[in-house]
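In the form predicted on its own, a lone chain appears below as structure tokens.
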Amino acid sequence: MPIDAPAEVIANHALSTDYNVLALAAPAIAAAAAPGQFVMVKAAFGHDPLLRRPFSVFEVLRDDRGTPTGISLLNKRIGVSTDLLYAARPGQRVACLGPLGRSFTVVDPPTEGWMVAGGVGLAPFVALAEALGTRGVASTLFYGARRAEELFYLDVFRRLGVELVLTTEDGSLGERGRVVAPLERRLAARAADRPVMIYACGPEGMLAATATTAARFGRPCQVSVERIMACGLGGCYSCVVPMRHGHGGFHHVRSCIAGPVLPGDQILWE
């Protein structure tokens, strides 16, 4: 069952004028969270904003003994709720409900884990990279953004032993272009008997391109969809995703409970 509790802000680290990482004391949520799950957060206890907002669990925070003590969230300022989270100060309390949703499937060797992130879609991948590393899985992060200043936590992934393949739209760091291009080249060069699981999170166009590319090479792909959620518990139907069903049919699933992690080849992207 998800846990609903006020979580104290431990730290707030500004990454840029738009992005920050907010650390919250939430030991029960941290202990139960799996890579790809999310929490519903509200920074103010009044009526503005009225609703909570979904955030992937970015990191599971632990003490010196390895005991989970809290979680962190990767936040981008785009409205009232995210502005409040950007400005939150240590000691402040925020409403936090979670963990919610379905997580990624963490593979075992010899399968490799290839993570594909676009912009704020980086959010679920620190926790996933840690889980893959714990199992001895070789992992790669294909990470794209508009410019170099929007590529974050690179040293953290390097410390976790993750290979980085970086792209920027303006060519200021890594390859110039979209993040799916180097993924496609890697898949084309990879032998069919070397298994890989592809994980993706980011803008829907990037998810569709990643899932389509993975399917073309016969590789499994799990995507974490970014749908607007009003409740996070399946009650409002604001986050539905069309999925293939039967022979040529389709049905809608609620991404907050059937996802947010879904099989990429089963989503109707058009």
Given for the second form:
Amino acid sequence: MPIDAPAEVIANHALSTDYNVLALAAPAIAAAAAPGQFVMVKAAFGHDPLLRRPFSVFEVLRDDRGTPTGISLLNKRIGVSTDLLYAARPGQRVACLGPLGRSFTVVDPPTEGWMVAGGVGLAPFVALAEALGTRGVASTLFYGARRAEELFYLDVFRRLGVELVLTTEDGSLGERGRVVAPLERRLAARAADRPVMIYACGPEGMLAATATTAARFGRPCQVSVERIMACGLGGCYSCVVPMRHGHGGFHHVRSCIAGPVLPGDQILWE
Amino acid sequence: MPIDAPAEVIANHALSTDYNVLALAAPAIAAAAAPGQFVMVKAAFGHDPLLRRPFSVFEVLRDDRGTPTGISLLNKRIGVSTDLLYAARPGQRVACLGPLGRSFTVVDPPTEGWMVAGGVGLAPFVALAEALGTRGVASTLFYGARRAEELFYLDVFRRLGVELVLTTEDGSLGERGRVVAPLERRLAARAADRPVMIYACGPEGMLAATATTAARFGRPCQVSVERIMACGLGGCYSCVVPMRHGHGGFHHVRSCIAGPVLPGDQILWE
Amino acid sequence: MDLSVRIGSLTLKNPLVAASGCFGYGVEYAEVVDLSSLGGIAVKGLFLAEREGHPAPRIVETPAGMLNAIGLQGIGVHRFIDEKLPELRARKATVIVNICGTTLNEYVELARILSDAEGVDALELNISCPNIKEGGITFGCSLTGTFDVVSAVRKVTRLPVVPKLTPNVTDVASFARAAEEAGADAVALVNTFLAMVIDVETRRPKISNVVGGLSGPAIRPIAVRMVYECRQTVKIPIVGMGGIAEARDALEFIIAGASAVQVGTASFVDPFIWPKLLDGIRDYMRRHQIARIADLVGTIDARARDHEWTSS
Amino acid sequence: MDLSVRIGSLTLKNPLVAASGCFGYGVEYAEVVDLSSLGGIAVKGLFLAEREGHPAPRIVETPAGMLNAIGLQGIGVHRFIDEKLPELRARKATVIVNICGTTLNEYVELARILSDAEGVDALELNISCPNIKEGGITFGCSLTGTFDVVSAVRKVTRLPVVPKLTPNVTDVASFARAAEEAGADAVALVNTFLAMVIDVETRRPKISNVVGGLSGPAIRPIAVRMVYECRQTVKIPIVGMGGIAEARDALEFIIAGASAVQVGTASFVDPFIWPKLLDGIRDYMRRHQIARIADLVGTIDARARDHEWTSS
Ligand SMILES: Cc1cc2nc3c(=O)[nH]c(=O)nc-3n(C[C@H](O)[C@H](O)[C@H](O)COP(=O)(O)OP(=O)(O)OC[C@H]3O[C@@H](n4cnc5c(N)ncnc54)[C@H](O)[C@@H]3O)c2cc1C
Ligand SMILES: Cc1cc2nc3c(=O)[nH]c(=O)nc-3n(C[C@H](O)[C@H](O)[C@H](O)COP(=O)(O)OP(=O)(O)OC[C@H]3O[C@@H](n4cnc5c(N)ncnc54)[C@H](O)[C@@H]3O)c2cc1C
Ligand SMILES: Cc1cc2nc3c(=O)[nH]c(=O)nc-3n(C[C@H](O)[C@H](O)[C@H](O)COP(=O)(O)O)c2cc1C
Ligand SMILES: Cc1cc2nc3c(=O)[nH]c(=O)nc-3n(C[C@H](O)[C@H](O)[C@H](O)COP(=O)(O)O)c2cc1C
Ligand code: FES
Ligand code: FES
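Can you now output the form predicted in complex with the partner chain? The one shown was the form predicted on its own.
Let us now look at the entire complex, which starts with that chain.
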């Protein structure tokens, strides 16, 4: 059952002029959250902005004894609510409902976990990398952004023993170009290798490319999709994704309850 | 010309669970403000709450050299914007437009200045008391509230040499009852005395009683009325007060530009 | 304290109903809300057949409101009866089924099928959805269409029949009257306002269907006025809605003339809203010494505070 | 960059017009706004005679909007011409006079008087004020009423005639067409939505007139849709308004089909809004390489992103 916490802002670290990490006191949500799940956050009082906004659980925060105390969000400013979350101050409260949605399915060795992140699509992967690490799964993060300064938390992934494959659009760090390119090469190179589960989160085009590439190499792929959501609970049917079924048909599933993590090969990409 | 300042909150002192004094950095407004004028304040971003709210200039704040640096507002929580202003934190900005409206006419000796304040109607009188003091006018503040804890800034008035006549509804300080009673007695007692200008601010009923009483004793009376205002500049015609004219007729004047200070004897009280 | 509300032969245990399209089929909320604690649940609009609705984006936020054009995605009446109704019954929900057709016969057919199903408590006729081209609102925007569909459904069911009116008309009260004359047990209003948001950068509408329906607090003052107008016109109960987000808002509709209210958009923002609304209403009744919520309905004191004045 | 806009024989220097009733007679704002920098000023609605309007409270705030029932307080056309027009002329304002009558003859009379006055640039016919009982909106809610009043005024004036339409109708585009057929040079829309707010503690309406007109950002998506519908229906220019608070909002109306826009409520919140709006529009035109604002009008790309799907 989701919890609605009037979560206090514990800390707000600006990572850049667009990105910040917002730490929220929400022990019950933190204790229940699985990698890939999200929360619905209301950033302001009053009716403008009106609706909550969906955010992946970025980190599960813990006290010295390892007890979950809260969660953090990786926030990217793109509009009114994300602006407010960027400017949030410690002490302030934001309504935070969760954890919601279907999480990533965490694999076991010998299967490897390959994470593919584009920009703010990094958000679910700290938690996933931890879960993979706990199970002893060898993991790789393919992570692309516009430029070096927008590749965040690399040390955290390194500390978790995650192999990093980085790309930037301007070539300022890692390979120049899109993140799907090295993924594809790696898949091609290791076609006959150990089993791999691919996890992807990022812009729709990147997800489609990742899913298609994975399918081409016969690898399973879980993608976390992003849709505009009003309720996050299956009530409004705003967040649908067309999923193939039967003989060329499709149906619309609600990504808030059937997802946000969905099997990449079943999505009817535009 | 009114100034629209994105005024930074310098300090916020809670006086009680309902009242606070909010200090705003707004040098240009502070320099221009006259006693009884008001500012239009927008307490939140976004469109809910939508409109600005009118507030009297409570204090003109000055630096060590006496240069105006800002103003303070005496705020009473009664709804959404006043709640937000009660909770405002230093560093935050509120849009503040002013100074607006017609100020009190400050008299000269030997005329005395009698101020009549009900509750938050105290707001314009710190500034007025200072102005009267500067001119050497002997002044008295008749000040009523619900209870002792809601009689604020008494020391400030004492320091300004203002005689205090206090009333509380529960009798916890000063006379029990409404503030117009001692005013009336004083008027009756001093009917043949020196000239007096009466200034009143507070609930409509108190204003009407003050104006009627003043008129009965043939004393001039300036009242600061409170109307719901959308613009504060004469644009919307929302803030009207019916003023007598001619032969039993009346017309509606806009209290934001013709007031908020109006001659008490010309208002058509309900 | 008596919170119960009568709609035709049906008694709701309290005036709070989940609005159609905003609460799935009810079962989605079973973890979050005690479904039996609600006055009723108006389930998502159902056609005879399954429908996939419009492609995303289906909603866009607007100042104090939102636009939606879901396109009535739904599982169809048969799967609803087989897959959802049993759970709703098991959870003791009061079930109001919102039905949509493209022809009069579809409404009649749906009404027949649902009248035979165990656990349906009332029918809400959606003749006001702005988001589909055929049927629906074409009935709701014509007085004879409204009259015809209500009387046709009336003939085939003993369930309470509650047509849901569109606010996109000049005189909503005349539609309430047509519904009353056709035998409706109550009228529900308002559905959403036809509206549009354009992305100026791409010059494309922000939702796939170009236009959608505006709901949420933004529309509340218009909806309250419409309920008030209908209350002056018809005798049957009114189910009021549009932007209710607090107990005070629900009370506004009740005082304007609604016997029951529905909440849609606000339950997206706060799915735990229901007990808060109920507590707020109870608190109000206590403070105002109102023993029966029915006694509050339509008690607005609407004497204009004054005539118009012309200068003397 | 060409920001000019043509309305009949009149050229506005830019598309930004102060909305009637929200800018007094213009002169109130002379200290705050360079009146000559506006595309135009629609002055407060004028009757032949002076009127005192409704008693306070005349407004109440609502979510992202406000209700008003001023009751058309005003100084009457003669005092306007004597006392305000000269200053407006001196300040080089483009003056659009919003006129109201209780009978068709009053509109005609007003039009005649104003056509003879030096400095009036256009007439906006207020046939849509929801806040007065007689006249006004009774014309605006009837197609023949709209046609009749526009053609009657048309006959007596060479000034551009711009009827202002009410949104409280089922099909606003049909009213735009009636206005066009009657010889209007443009239509302006929307006026406010009839609405109501009740104080639940007293059970009295929050404004003295019981009902009032809703304006502000809350209504914007409905207003944009209506402008879009009218654009599909008439050829004459449209003056769009309803909730514009940012350049982006103004652009939305223009892309939907408005040649000019008016701003009302938002200028209460920010009286210094005008240069900000203009800068925002200029910036947009620069970014999108639009040389003439006229080229942007009605350029919405409104192909529905998809047909409706039914399950396979
Ligand atoms: C499951 C999920 C997880 C997400 N996780 C993160 C995350 O960890 N960090 C992060 O920065 N962002 C995340 N997002 C995206 C985030 O929800 C949007 O950036 C945010 O809603 C934008 O809000 P806004 O008020 O700033 O934008 P607005 O000003 O409202 O609009 C700007 C744009 O944001 C998008 N948007 C608006 N409302 C929603 C909504 N309710 N849901 C989705 N998109 C919307 C629209 O495309 C719109 O054009 C996630 C989205 C989903 C669906
Ligand atoms: C010239 C003038 C000076 C004022 N000075 C002060 C002051 O120094 N300190 C102070 O605490 N209050 C002052 N007020 C009153 C103050 O403006 C209201 O308390 C405030 O607007 C309420 O806003 P809200 O959002 O909290 O209330 P809301 O939640 O909007 O409504 C609560 C009630 O407040 C009143 N109100 C709402 N909007 C306005 C408005 N725009 N103008 C006036 N009343 C309104 C209404 O009666 C309403 O029922 C003054 C009012 C005027 C006209
Ligand atoms: C996402 C969404 C879907 C809706 N679907 C339906 C529907 O299927 N049938 C219907 O009669 N009304 C539907 N409505 C309208 C609501 O039931 C309600 O009339 C409207 O939203 C106003 O109430 P609110 O402001 O509380 O949301 C829908 C509204 C929304 C927001
Ligand atoms: C306080 C107020 C007074 C108004 N008076 C008039 C009027 O006299 N004549 C008129 O045609 N419209 C009048 N209107 C309507 C506005 O001109 C405009 O159509 C409406 O407010 C929508 O625009 P907005 O949302 O930008 O305010 C008035 C609106 C307000 C808020
Ligand atoms: S967000 Fe409401 S159904 Fe998914
Ligand atoms: S507040 Fe707008 S005219 Fe006074």
